[in-house]
Each structure stands twice: as C-alpha cells, then as structure tokens.
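Coming up is one lone chain in structure tokens, specifically the form predicted on its own.
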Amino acid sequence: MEKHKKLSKQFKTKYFPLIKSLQTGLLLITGLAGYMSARCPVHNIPVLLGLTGSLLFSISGSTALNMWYDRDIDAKMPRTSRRPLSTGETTPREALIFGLLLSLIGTGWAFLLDPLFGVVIFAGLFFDVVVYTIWLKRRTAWSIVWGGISGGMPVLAGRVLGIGRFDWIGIALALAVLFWIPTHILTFSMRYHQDYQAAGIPTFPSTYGNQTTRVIIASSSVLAALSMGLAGYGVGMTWGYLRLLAVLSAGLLVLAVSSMTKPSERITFGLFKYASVYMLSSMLLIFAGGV
C-alpha cells in the first residue's frame, strides 16, 4: 500500500504536469466532437475507447515532448519556472522517455484502429513537436499557424474515423480550431509579454506591436466563428443548437472587437478566458448535435 501511494505521488509530481491536463482535455473533446459530428452512435464502445485512448496518449505525449524540448526557456519565465523540468523534479531523460512512450502508444493505437485516422494523428504530433516547437517557435512569431494546424488535427481525426475519409465538414472544423488559436494564444502572449521577451521567444506583440496583434485577434475570431457555424450547419445541427452557437460566437466577436477598439488588460484577459469557454462549448454542441 505504501509503495502504491509513493508511486502515485511520484506520478502526480513528476509526470502528470507534463501533459497539461486542461489543454489535453480540450483537444480530446474536439476529437470526440469530430467523431460524433458524423452521427456515430455513442454506444459503439470499442471505437469510442480506441478514439479516446489513442488521442489521449498521442496528445499527452506530444505535450510532454514539447515541455522536454522547451525546458530551457521555461526556466527563464516566471509563469513556467515551477514546472517539474524547470525545478529538477523531473529529469530531461525521464520526460523524454515518458513523452516518446505515450506518443508511440497513441499513434500505434490510432493506426491499429484505422490507418487514415492514424495518419492524421501522426501528422498532428509531427506538426506540433517537430515543425512548431523544434523548428519554428524560437525563430518566428508565425509559428502559431503551424501550432494551429496541429491543434486542428484531433477534430479532423475524429471526423475521419467517423466517416472513413476527408470531407469539407472535417476541414471546416479543423479550420475553426486553426483560426481560434490566434485568439487564444495571442491574447496570452500579450498578457505575458515580458515572460516571452525574457525567454527570447518572438511573438506578434513583440514583432508587430499590440494594435496589429489585436486586429489579427479580431480577424481570426470572425473566421473561427464563421468556420464553426459552417461546420455546425453542415453536420445538420438543429436551429436550436445553431442559435446557441450563434450566441457563443457573438460573445467572442464582441470581446475581440472590444479588445481592438477599447484595449485594456482586463478585456484582453477576458477574451483569453472566453476563447477557451467558446471552443469547449462549441464542440460540446457539435457533440450533442451528433447524438
């Protein structure tokens, strides 16, 4: 019993923080929503378990690998300096093995479930770890575009698993996430501008200024709302669900425009928080509409 408690505590302190549970959970929900958008039955337990497990492992693995690679810059930012790799609670070797193991299990499981589904999952992991984190994050502010592509892969993968092919609805759902990413990330980079400067990470605020960044946030919010609405209509959501989706989108657009016309730290942080609520709620509506 004592050994079990010790192992459980060790996992909670050394490994669990590496997967960013809230971010992983949100991306997992988008994948489930993509699957349910094909009106797949929720009682198809083996497929749902396979979808959930493969996504959970692959997303967690890519996140752990990102934190392993970014451990040097995380140590320079007050916001991330308490992460286990920064404090020494977890060694780089432990984090690397953990991330690789989860990634291999997740992608392997995905390929066994369906080859095309596996390809999309692997593409998401590759774009996130190799293209975004390793290649571009420290070089250009535009790296978030590639991060956005990887963020759209879970919902696309779920849709592909549900219908067995690519279609315009899956692309629209992935684009909704891609366009949502700037709203989420750029507001965050404005709030923690000094952290990113200390770590030497190029961001839109440091490269183009806050006003241009706010215009990009407002524009991406409009495109995210339009893509989500188009996808909702495409999957056959009832007008009741579509109206709720429209209300959520209106809130996102009002905050985005307000951050551009009446900029303040309060509105910027409010938009950052609401963006996550918007994506979660929209995906739950897509999920409910497919039940």
Contents of the next structure:
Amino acid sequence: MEKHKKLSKQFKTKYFPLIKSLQTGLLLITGLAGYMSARCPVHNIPVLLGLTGSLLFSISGSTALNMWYDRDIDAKMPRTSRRPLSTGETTPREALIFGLLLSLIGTGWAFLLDPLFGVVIFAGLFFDVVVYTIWLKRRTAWSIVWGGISGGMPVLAGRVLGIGRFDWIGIALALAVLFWIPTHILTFSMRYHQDYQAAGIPTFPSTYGNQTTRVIIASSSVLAALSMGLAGYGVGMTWGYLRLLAVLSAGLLVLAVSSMTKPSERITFGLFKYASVYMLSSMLLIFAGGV
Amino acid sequence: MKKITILDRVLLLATGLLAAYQIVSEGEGLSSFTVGCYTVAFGTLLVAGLVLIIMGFEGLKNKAVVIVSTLIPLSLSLGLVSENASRFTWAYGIFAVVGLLLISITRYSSTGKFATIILAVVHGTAGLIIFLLPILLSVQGLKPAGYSLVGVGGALIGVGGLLLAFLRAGKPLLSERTILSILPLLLLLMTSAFLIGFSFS
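Cool, the form predicted on its own is there; where's the form predicted together with the partner chain?
Now the complete complex, all chains and molecules, led by this one.
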C-alpha cells in the first residue's frame, strides 16, 4: 500500500506534468471528434477504446519528448522554469524513456488498429517531435506551421479510422486545427514574448512585430472558422448546429479583429483563451452534429 | 471593479448553454429572417457570456458593451415583430438599424445628453416590445399563456440592458458593485424565461 502511494506520488510529480494534460486532452477530443464525425453513434466500443488509448499515448509521448528536447530553453523561461525537467525533479533520461515508451505504445497500438490510422498518427508524432521541435523551432518563427500540421493529425487520424480512407472532410477538419493553431500559439507568444526572447526562440512577434502578428492571427481565425464551417456542413450538421458554429466563429473573429484594432494584453489573452473554448466547442458540435 | 467569482462563472456558463440550446433548437415554422434575428440575439448573449467568463467583469470596461447590450434586445424584438406582426417588420427593422448605428456613433463621438436620449429611446422601445408583445399575444389567445414568459424575459433584459448601458454611459442607476453582483443571475433568469416562453410558441 505504502509502495503504491509512493509510486502514485512519483507519477504525479515526475511524469504527469510532462504530458501537458490540458493540451493533450484537447487534441484527444479533436481525434475523437474526427472519428465520431463518421461513426456516431459508436457501436464498436473496442475500436473507440483503441482510438482513445493510442491517441492518448502518442500525443502524451510526443509532448514528453518535446519537453525532454526543450529542457534547456524551458529552464531559461520563467513560465516553464518550474517544469519537472527544469527543477531536476525528473532526470532527462527518465523523461526520454517515458516519452519513447508512450510514443511506441501509442503508434504501435494505432498500427495494430488500422495501418492507415497508424501512418497518420506516426506522421503527427514525426512532424511534432522531429520537424517542429528538433529541426525548426529554434531556427524560424514559421516552425508553427509544422506544429499546426502535427496538431491537425489527431482529428485527421480519427476521421481516417472512421471511414478507412482520406476524404475532404478530414482534410477540412485538419485545416481548421492548422489555422486555429496560430490564434492559439501566437497570442501566447505575444503574452510571453520576453520569455521566448530570453530563450532565443524566434517567434512572429519578435521577427515581424506585434501588429503583423495580429493581422496573421485575425486572418488565420477567418480561415479556421471557414474550414470548420465547411467540415461541419460536410459531416451533415443540421442548420441549428451550423448556426451555433457560426455564432462561436463570429465570437472568435470579433476578438481577433478587436486585438488588431484595439490591441491590449487583456484582449490578446482573452483571445487565447477563447480560441481554446472555440476549438473544444466546435469539436463537441462535430460530435453532436454528426449524430 | 468587482472580481468575478466561481458562482458568477457557473451562472454565466449556464446562461451560455441555454442560449446555445435555443440557437440549435429554434427555427421550426419560422422564416429565415426571424431565425436570423433570434440567432443574433442568443448568439450575442452566448459569446458575451463566454467573454465574461474568460475575461471577468473587466471585459465590461469596453465601450462596445453598450452596443452589445443594445444588440440583444434590438435583434430579439425585431425577431418577435417579424414573427408576430410581420407587416411592421420593415419599419421596425429600419428603426433598429438606425438606432444601433446612432448608438454606435454616439458611443465614440459624444457623451452628452444626445447620446443618453438615443440610448434610452432605442433600449426603451426594444424592451417594451419584448415585454408587451408576448403578453398581448397571450392575453388575446393568439399564443399559449406560457408564451407570456418571453415578456418576463423582456422585462429582465430591459432592466439588465438599461443598468449596463447607463453604467457604461457614465450615468449608473445603481452602484457598479450591485449591478455586477446581480448581473449573472439576471442573465440566467432572463435566458430561462425566454427559453421556456419560446417553447410554447
């Protein structure tokens, strides 16, 4: 019993913070939404469990590997300096093994479930860890495009698992996430630009200035809303759900334009949070609207 | 300014969910224009609720709050007119558009008496329509008695809208703290009254 308690505490402090639970949860929901856009109501519970498990493991694994690779810059930024790798709570070796293990289980499970689904999951992991984090993040502000592509993979994977092939709806859903990423990430990098500067990470605000960044945020919000609307129409959402999606999209656009015309830190961070609520709500609507 | 509490957030979330339900469920037997008006009203309520949950009452400092708090009653009253008194739709539609434009312009260019008068006239007219029209229709037997709850919602939105609009216009009717304390509950009661009332239509 005592040993069990100790292990549980160890997991909570050493490993759980490595998987960024909120971000992982949101991406997991997008994957489930992708699947349910084609297979709702769900009758095949083992497949649903497989989808949930493989996504959870692979997303958590790639996040842990990112943290392992970025441990030096995390230590330089006040916002991330209390992460377990920065404080020494978790050793780099432990984080690497944890990340690799989760990634292997996740992608392996995905390939067993469906090879095409496994390919998409692996592509997401590869783009996120190798292309985005290891190759581009410290070189160019444009790395977020690759981060966005990997962010769009769970929803695409879910859709692929649901219908057994790629289709335009899956692409539209992935594009919605891809275009949503700048709204999410760039508002964040504007708020914490000093942190990123201290760590030497090129961001849009530091490379192109805040106003250009705001224009990009507003433009990508429009594209995200359009892609989401297109996908919603494609999955056969009723007009009622489409209206609700349009309302939520309008809120995103109003905040994005406000951050451009009347910039303030409050609006920027409000937009960052609203963008998360928007993505979560849109995916829940894809769930509900697909029924 | 009063800090937003967890209870405030819960009440606002419940308001948002009810507004979202209304947006999804409305539409049967109504014209696209009427549905569009109701969608604007409940959509504004939903987004405003989410923004308040995220940004707290600080979000109410924005000058656009006056416009938003006018947009809800104007679009709702226009929807009611187009649904129940369609021959007045054009006339009232023009009044609504001109009223909203005047309020938007005076918010950014004038703070004098003119701005306050415009605000009172537009808000008052929209509020009276939302309050009286459903009750009249119920009394005349053209709608079920329960439909008069839309009127109750109208009374509440009238109170809430006026309190907020005059607060932002710099002429508060109650103290800011009192208004912010009752606002989330007022919004929830108002939305509930609308939802129940509209379910009888």
